[in-house]
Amino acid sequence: MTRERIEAGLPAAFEGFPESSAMGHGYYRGKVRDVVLGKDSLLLVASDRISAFDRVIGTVPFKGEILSRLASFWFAKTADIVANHHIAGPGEFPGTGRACLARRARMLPLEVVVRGFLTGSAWRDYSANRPVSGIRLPEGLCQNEKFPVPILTPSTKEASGHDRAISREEILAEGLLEKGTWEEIERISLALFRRGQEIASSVGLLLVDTKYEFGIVDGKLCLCDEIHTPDSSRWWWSDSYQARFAAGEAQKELDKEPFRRWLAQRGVTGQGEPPSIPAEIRIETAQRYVQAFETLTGEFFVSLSGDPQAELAVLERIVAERLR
């Protein structure tokens, strides 16, 4: 997608889907989706907002249909390693490309980060001598060096404040699962991961690392919200990484990592009032979130979706009839 094309788009960032606009159905607005409940199935409507830092930035174009769009890619591209929440999405709604229609299920209250790489808040943890959700790695290694095996980093999801990393043992002592529950996310996440892993590699990307979240549906395992999208997985290119890794460089990304970084260089770390984000920022974010999406999937973008007057109209008639 041309820069002039992106441009063209900031004016017309989806904010997100109104309350008011629920008809009755119960509603929850997330950091980045808003999320639409009826009684079976649910609707998600991925909005133009970043977060970063647990808080809402402001708006980037295209990234909502790109998140659902990307979503919905994944799904079907895993739907033999583990069932899916996925009822219908992009492309089955002609007008909108954020929506995604899902069965509604009991979320487990965990979300599984699995790590193929030492970098972000592992490093941080790692450098700090201090265990990555109660791994103690070995002595030796490098900032964004490849383990020699994925490892599993839980964390709970708290209802306020920060999520907290938690070890496989105080999860089953806590009895937050039972350990045929959890034995069954461990297998399905790095099977999730290698798959990811595979054909990343195939377009030249590294699946660095990555966030699933899973919920019950008819008493089994489903994997649920989104995965390996840019908002919920680490990339990093493939053929520059040994040289980097090996002069001690920061790696080349196709993430919302740059953009972390710009507000961290700003002070924005979680308090505060955020900067406004400038027009040149917004551009350079949004072209990232097209290459990972034309990257992941081989298809050239287009959007699916209209202006936000109009894409608000199509998605209160899906929410009228296909809502149950």
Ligand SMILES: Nc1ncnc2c1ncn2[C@@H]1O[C@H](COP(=O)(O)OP(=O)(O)O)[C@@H](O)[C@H]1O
Second form
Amino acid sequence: MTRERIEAGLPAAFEGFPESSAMGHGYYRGKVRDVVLGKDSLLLVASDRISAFDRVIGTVPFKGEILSRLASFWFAKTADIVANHHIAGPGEFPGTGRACLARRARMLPLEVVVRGFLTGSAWRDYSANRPVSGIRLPEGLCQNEKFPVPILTPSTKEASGHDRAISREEILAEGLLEKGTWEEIERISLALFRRGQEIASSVGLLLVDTKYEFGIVDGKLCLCDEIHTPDSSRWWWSDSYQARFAAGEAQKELDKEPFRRWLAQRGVTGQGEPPSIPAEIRIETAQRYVQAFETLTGEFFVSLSGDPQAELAVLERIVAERLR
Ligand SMILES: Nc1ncnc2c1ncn2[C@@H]1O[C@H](COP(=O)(O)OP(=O)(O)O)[C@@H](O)[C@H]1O
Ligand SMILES: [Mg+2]
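Target state, the form predicted together with the ligand; input state, the form predicted on its own:
After this comes the whole thing, all chains and molecules, with the earlier chain placed first.
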């Protein structure tokens, strides 16, 4: 997709699916996605909102569509590993690329984070001598070092406030899950992560870490929410990994670099009113999301969404006709 196309998309960024369009169904507005709840299914609408420090601070054109289309790409690529909630999504709804109709699950109260590298919050814990979700890692590891095998660092999904890191032992001791269920989740999460790493490496990327959410549908474990999207995962370019690691430099990130750089330059910390994102940063960030989509799927990105008004009408029709 050309820069001109992206620039033209700026005013048409999709702010969100409003509660007033949910036609009396249950409704939940997440930071990025809006959810309309049926009895057995739900519609996940990925908006173009972008968040930092747990707050929405603006929109990036095409971001929601790319998120939604990457999730459905990965659901298809991993369906042999575990059942997932996807019923219908981008490509099946003319006029919108940002909606996923999914089976409604009883969600398990956990976010399952899988990490292939020592970075982010795991590095912060490790370098402060704290265990990482109950795991005592060996001494002498460096920032961004690859683990011999990926590790699982679950956290609880708290109704309010921040998620809490939790160990495998605590999950079982607190009776959050039964042992058999947890072991199945461990096995499946590692298999999903391995599949993600394999596909990523075939296109020159490293899947660094990611988060899975599971639920129960018809008594069986079901992969829900999103999978291997830029919002739930971190990706680095593999060609520069070794040299940067050896030199102790930051890794080259796939997607959010321009946005993060701008946040840092502006000194945005999460305190006070966030500044509005300049057009140039929105464009550059959108370009990275498009690049992420094209690199991972091997397809050119052509938007399936129309202008926000027309798209909203399409989404309302899906709610009316397809949500059960
Ligand atoms: N198949 C599903 N059934 C029920 N709930 C789901 C399903 N898939 C995702 N969810 C939930 O929908 C919500 C999506 O919101 P999200 O955009 O992630 O916002 P946030 O994470 O900020 O709450 C999450 O609470 C997620 O756990
Ligand atoms: Mg979420």
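These numbers were taken from a predicted model, which means no experiment stands behind them. Numbering follows the first chain given and starts at 1. Here, rigid core means the biggest group of C-alpha atoms that superpose within 1.5 Å across both forms.
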item: Exceeds or equals 2 Å, Cα of Phe259 between the two forms, core fit; value: yes
